[in-house]
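Let's start with one chain on its own, the form predicted on its own, as structure tokens.
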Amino acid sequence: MARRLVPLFNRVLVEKIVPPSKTNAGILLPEKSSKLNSGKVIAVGPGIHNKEGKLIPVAVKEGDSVLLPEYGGTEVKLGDKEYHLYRDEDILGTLHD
């Protein structure tokens, strides 16, 4: 369903990652221990043009895990899933294992 939405300009469509609320052994984890605002990039726009007309591409690509700001973004519901649209410059960084 998210493939139907193609972001414009320097927008990035992100699906937030919901951390697990309990371990494999069944121990419940407190909410504060898993409060990392991260998500997976679903789709990206082509980029934005500068004053000279040169295209500045988006810094992330589809499939990247990214660190998101605590507030901001535009919530988008597609089907039964929730996504968020962010500007490229609002994304704080990429996460690597």
Given for the second form:
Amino acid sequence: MARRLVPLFNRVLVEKIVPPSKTNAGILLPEKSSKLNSGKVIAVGPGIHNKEGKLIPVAVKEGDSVLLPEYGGTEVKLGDKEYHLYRDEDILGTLHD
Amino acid sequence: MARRLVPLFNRVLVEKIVPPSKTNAGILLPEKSSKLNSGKVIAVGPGIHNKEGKLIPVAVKEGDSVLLPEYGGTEVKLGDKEYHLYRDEDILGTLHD
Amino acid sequence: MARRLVPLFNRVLVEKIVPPSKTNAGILLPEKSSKLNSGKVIAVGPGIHNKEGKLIPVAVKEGDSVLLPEYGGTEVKLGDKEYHLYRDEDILGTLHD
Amino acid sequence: MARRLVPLFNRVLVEKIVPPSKTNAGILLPEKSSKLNSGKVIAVGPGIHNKEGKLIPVAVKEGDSVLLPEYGGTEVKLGDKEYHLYRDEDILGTLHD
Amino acid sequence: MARRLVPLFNRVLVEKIVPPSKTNAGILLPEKSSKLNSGKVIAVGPGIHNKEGKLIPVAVKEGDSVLLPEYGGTEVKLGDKEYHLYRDEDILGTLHD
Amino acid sequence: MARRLVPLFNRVLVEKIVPPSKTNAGILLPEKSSKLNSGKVIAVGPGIHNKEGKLIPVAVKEGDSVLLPEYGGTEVKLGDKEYHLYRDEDILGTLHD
Amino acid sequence: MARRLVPLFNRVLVEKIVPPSKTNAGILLPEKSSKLNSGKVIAVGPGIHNKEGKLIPVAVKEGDSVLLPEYGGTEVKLGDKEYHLYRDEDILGTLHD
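Take the protein just shown as the form predicted on its own and give its structure as the form predicted together with another copy of the chain.
Everything in the complex follows now, all chains and molecules, and the chain you saw is the first one.
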């Protein structure tokens, strides 16, 4: 019975996509192929006010696939699942097929 | 006979929710399950003035359930009870059932 | 014949309230009960100018009971009495019965 | 089947141009000749908002040849290829024949 | 034949008041009584420009008795006399009888 | 066949003037006489936007003789020649005969 | 045949006044009397732009006698003479007889 987290300010709740370290046939993949650190945006905050007092909305939205920095982010556990919180300025980009 | 604390600026007074480290039946829970660091907002400050001189109100309100950062916050004792003070910008998000 | 100190900018002159470390009956209180670091505001500065040139008055006023941070503040001796100077932004909140 | 990365804010996705360390005839070039650290811009972010809330576009565009700083940048692997992400303010200049 | 110093920006030229470390009768005073670090303002600068380009005058004026911070300030010798320069923001307050 | 570099933002491309360490007659000059660290401006960037969004042009122009700081600057090799990139704010001044 | 240096931004070119370490009669002066670190302003830059884009002129002018900080400044040699460059904000004040 997990609780829902609504991030504050420009924070973004991300569920990391764990890259398979084995192929379906059970062959171990070399370390390099797991390098892409990506995730799915679960929830975003309302944004932050700039110096003029205007609200700047968060640069990503729920459902986006995002490229994450190698370090940083705050681990959060909600129910059984593990998530990470990032400031939107720390997210590197969005991924598209 | 506890005194009431009214926080200044964008500070937030939080009562931490101590997660049970045993189940009702007395079984010790593994360390991971106590990871969620949450609390209840008891009182909030009036907010801070931005560079333009406008008052930006605090991003959470009395009664909110909040997700707290692992480090930081100032321990405060009022009467018998222990509370913590946070800047609203350090609170990670609000929790909803 | 103590001199009167008028603080500059957003500084606040505070007289700390020393919590009794013994009860009236002479029983030593455990360390925890003296944890509340509070004081009484004796004098406040005029405030500071924000980036727009507007004067932002100090957030507390003479006579307020205030909760002080554990560290910081500048010790000042006027006549026989000991006071402390704080920036108003470092004062945690006001205390009310 | 590489995914496409759209950088956020003022980030720039760059494919580094690896300088040949041998001539076509197989003669090893001295270390100095490989000093120029250049790349080709693959994608740019939308830019960042300044303090006034105006969007400042990124200073380079897709297809530009750019001179890169010796240190910094974030390695990104998309499909088989290796790229680097830079903030546009860290890119030294554009190269023209 | 001392030269006169006109401070620049928000600097304040102060002549420190050396507290007597002996009473008139020659009795050594305990260290604590010399704790008050005060001085007399000899000259002040024109002030500094804020971000809007307005000149913010210095917060103290010639002749003021001021309470000085324990550390900081720049020692200046003009003729035979020793003075100290402080930024007005580092001066703690003004002293009044 | 050197490529041309157009600096970004307030960067300045400088060709350093190497002071002769010997006189024409072959007499070694003492170390001190080579102290002046000067160069010639080869290319300048468009400038940077200030907080108001206005473009502030670079403070030096192509062809200027400039006095350079002892440390800093980024070495760049274009074709056979070695250049240095500086932020215009790091250039100390312009030199005139 | 010294070249003339025109400082950039708010930089100030100063010729230090070396205090005599001996009296005319050859008597060595104690170290303290050489403490005053003063100089003469040779040239000043045009000033710097504030956040609003207005040019703030340099706070001293050619010919001023100035009091210099004990540390800082950049040594510059023009022809045979040694000068120092300071940001005007680092100059402590002007000296008048």
